[in-house]
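Here's a solo chain for you in structure tokens, the form predicted together with its partner chain.
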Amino acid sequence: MPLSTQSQGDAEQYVLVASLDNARNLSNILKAITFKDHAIFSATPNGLKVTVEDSKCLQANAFIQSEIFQEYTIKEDSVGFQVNLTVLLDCLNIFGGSTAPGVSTALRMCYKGYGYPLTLFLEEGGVVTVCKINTEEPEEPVDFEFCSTNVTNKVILQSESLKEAFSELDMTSEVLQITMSPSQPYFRLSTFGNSGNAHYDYPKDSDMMELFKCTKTQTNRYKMSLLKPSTKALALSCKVSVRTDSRGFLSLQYLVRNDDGQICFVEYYCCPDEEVAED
């Protein structure tokens, strides 16, 4: 593979080198969080985390473990930078994003450190493209302080059942209301639009419900405009976990299988729109 014929001397300068035989294993998951131009990359020996935020109220994270990469070398405990995600995706798809079986773009992503651009070596069918994307000082991602000990309600659903609901959501509603309760209606999504209200109810004994752990009745509203981008992650996923904590903060975690069947995660954190009195 042409990419591996790079001089060894070059390799010594990079603090991070990550290679994939199929660039789609990275680009597909990044598409699930592309609702803003800029993304914060944070690499550790465990893998790559990409964060996108919106107005400090919404945060999306994509996790690609080091095992997913064919080559993953990191010389520091933590490497961070910020790039334009749209540009990065354009580069990853530079060969046109063909979905023909057996044809894929190989990727070697290299970073020399602070002040250097992110270098992408992309190869398909013997043609190599080199892209250098300017990096920026990484912003500190918001810490939503969402910890499992504070979780009041948690459900895990098969994504199939939620996909239909999310595709039908009344977009004239400003908010999406999520009700979770140990009693009826158990798990309910509600919208309040121009033509009327809609409720989607998922009972706790539904065979789409893989886990149901609700300790108290909670109703929270979230801005529809903030949650709408999560539909992309939902579309890619096979399972989703929905958790709320005592403050009403929402955590959505999506289990995504890539082209090779390997598991990656995408999570969304969202602040509640307003306090709704808990029953």
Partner chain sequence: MNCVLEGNAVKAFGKAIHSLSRIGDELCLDPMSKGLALRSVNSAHSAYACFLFSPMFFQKYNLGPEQGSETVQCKLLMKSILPLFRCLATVERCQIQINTPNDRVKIQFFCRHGITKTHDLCFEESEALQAAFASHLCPNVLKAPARVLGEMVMHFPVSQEEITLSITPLRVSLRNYFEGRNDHMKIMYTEMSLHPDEFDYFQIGVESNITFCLKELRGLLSFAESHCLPVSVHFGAAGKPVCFSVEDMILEATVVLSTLIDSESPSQPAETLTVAPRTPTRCADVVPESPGEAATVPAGMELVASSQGSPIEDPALLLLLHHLSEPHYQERANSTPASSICSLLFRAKSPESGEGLPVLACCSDEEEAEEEDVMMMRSPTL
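For the form predicted on its own instead of the form predicted together with its partner chain, what are the coordinates?
What comes next is one chain alone, with no partners or other molecules.
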């Protein structure tokens, strides 16, 4: 790859270097969590975690494992910085994010450490562009304290079925109500919009349901305005895990396959709007 020689001379100055033959594998996953300008990047030897938050009620995380990159070098246990995500995506798509077969933009992403910009070397068709994006000290992400030991209900669905549900439910509703139960209706999505109430039910033995593990009946409402950004991840994904914990907090985990068939994960956490009294 021509870029492998780019910036090689001062590679030892960088605390983080990550290279991709196809920049779209990064830009697509970042688009799935773009609903605010700023993103927190946390790099460890395992890979990159990119976090975006909205008013301590919603958090999205994209996980890009180190194996996805053609080159991934980190010289510290962890490296963190905050960047403007909109600017980063504009840079990644500087060549127009070509979707033509056989045409891809190669990326080499380098970071020297605290106070330095994030430097992108992008190459397509022999043309190399260098972008430098200012970094800031990362804020501490909100800890939603969502842990698997407190998960009360979990289902794994094929994403197609959730896309279908969202297309049929009334998105003018201010909330999405999710009911998960060991007995009927098992897994129900409800909206209360301009055209009246709508329900979308999934039988627990549905072909679209890959896992059904509900221990108690829970009905919670979530602000539709908070959930709408997650539909970007849904559009890219092939499977989605829906989990709720004992407090009614919602975790949506999306399994996303990139252009090369590799798997990345995008996770959204959302706090409940209000608890609905159970019948």
